[in-house]
Amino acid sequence: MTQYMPSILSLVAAATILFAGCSPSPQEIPRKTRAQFGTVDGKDVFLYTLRNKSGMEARITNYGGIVVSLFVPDKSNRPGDVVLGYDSLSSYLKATPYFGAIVGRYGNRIGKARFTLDGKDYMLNANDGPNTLHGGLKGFDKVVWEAAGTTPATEPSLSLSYLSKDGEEGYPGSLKATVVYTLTDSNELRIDYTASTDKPTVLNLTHHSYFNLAGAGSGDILSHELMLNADKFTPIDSGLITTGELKPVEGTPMDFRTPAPVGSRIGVKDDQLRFGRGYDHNWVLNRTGEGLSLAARVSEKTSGRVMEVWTTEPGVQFYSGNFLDGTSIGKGGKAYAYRTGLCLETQHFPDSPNKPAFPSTVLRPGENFKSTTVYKFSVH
């Protein structure tokens, strides 16, 4: 299925060579560069690195859209790789937790595999129990997408686009979709994502970076301050399917509205920690207006590092790796152990087709869908 290519380890090393004392300046290092990454199914899969003039580089590969590294300054102005992944693309085809990934058709879950749209039944393909989760056995994070030229720009992009074929996991119509992903000076990860369908559907396009912001591979991230901009969040039950309320979060160990660290009440007795095994809930925003508004904050003190999440989408998923377990051998070696990367995932609920009381996941001819969603690093 697949060719191995050499890993990205030259690449570390040489970005470290970068950052030295001796690096170049800004004006001669390349914005933008592509390196053969493998190869699936006889498509070739490349590796894009993006450079911004702030000391950001970022590593995304067509296969998934997936952000293999993630280099951010520290308070030191050091960079440190910030993103869970893999050293090479034979081990993302191995088995990963979506670590990096674009996911869809449907990112999160869909209650019993089905939905009902205009009064016709879909059955999806199940591959989380008796649930399809994010897009089903083969979603948007297994294939390769096709990366498409861009108009040179001050700023470094990448845009990738695929289409997914009518019927494709169980989905209705054909859906074009496309997603760019910039490197702003401003030391941002924007994603815009924008489809069409020739067929009425469902969406729910989302990105599913694992974050360590000390760096990956350092430990666990319960010591990592949170905000969430969320008054009410979608409980769930016991298959960790939405029930379709709208809880407060007051008095909950769900309530981040007040900066507090991830593991200071991970560990309480509580029926919805319990069912998601930690946090692997959907807090619903308190939006302003249709543009961007501010989703979530997390801070992490021996690095100075700041990231916040900024969006258009109504709600953010936030997974604290309840499921990792050191299985996963990530880039230089390291093992990706219980709770060492958080996600926060931007979206609309999950299992919305089946909850006529949420924002509406419908796709229809004619409609153009838009979403954005930026990673925002600073240092304090």
Ligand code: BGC
Given for the second form:
Amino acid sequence: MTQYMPSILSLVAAATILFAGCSPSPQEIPRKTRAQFGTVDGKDVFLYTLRNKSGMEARITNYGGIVVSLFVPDKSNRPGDVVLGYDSLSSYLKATPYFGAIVGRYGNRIGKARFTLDGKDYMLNANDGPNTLHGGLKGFDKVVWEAAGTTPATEPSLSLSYLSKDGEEGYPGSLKATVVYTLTDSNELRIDYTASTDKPTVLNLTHHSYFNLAGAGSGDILSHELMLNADKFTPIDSGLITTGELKPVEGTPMDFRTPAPVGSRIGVKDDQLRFGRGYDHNWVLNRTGEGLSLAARVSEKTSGRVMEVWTTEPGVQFYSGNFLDGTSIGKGGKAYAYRTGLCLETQHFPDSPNKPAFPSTVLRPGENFKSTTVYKFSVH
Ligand code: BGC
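Next block: the form predicted together with this ligand, after the form predicted alone:
Every component of the complex follows; first up is the chain already shown.
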């Protein structure tokens, strides 16, 4: 397998400009470039770099749709990489806790790895004790997606498609999923998901970046201030399966309606925090209408970076990196210790296929699935 060091890309871009004999200006730096990242099962895997006009750069691979790096300016306008990940494709192939990946066919857990749809029982591949997590043994995070060659003249984007076969991981129906990443000039990473199926199926697509607004590998995220726009959450049992209730956050450590540091209540005695080993829960978003609605806001004092999450989805999984333990050696040789990244995974509620009262995740032939999430960056 060929390897690729991401920093080479920037050097190539810089060299191109130098050879052209002029100093770099935002207009001259290519807004989208591609470099070989390796191969998987004989298929080429590339690392794409998207650059906007406001100092952001996203490096995304068509293996798992993984956002490998996301450079965002801080309050002094210095770019820093705010997502956890690896330098090489081989590290992603060895083991990854879904760093930066597109998760599907069903994000989060389905209890006992089974569900019934239209009276028919489906058995899925269990990969989390008796349950299925993030699509099963080989979810959408572990496949090579097909990248479309076109680049719109304006904001750079990357379109990735994957055809998941009927019966894959136990799910019914051939499902065609397309994910378009766009880096807007207002410092947003926008993700548009579309999908269609030839048989009734269930679907819950999400994105699994671990964010650290002070920079990947720079310490824990406990002092990041978090706001979650949710009056309720979906409690879990000791196996991290939703119980089916929608519980008010009022008076619990789950109440992030007023911004609070992630670590301010993470250690209190509470069954939900014990089951999740910290925060690993789905919040029921206070939605206004159909379109994009504010789900979360995170800010970090030393860098001044702020990230807002907007989504068309009804829920968000806030995961405080409780299973990180320092064994993942990430970009630049930095070890990712306990709670050094946080995920805000926009989604339908976990185990919805077995919880009829939750918003439906069923997709039927003839329907066009559409969902959008925006991660918007600024400084304060
Ligand atoms: C889940 C966690 C899981 C993590 C990484 C999160 O989305 O909620 O329980 O450990 O992903 O696998």
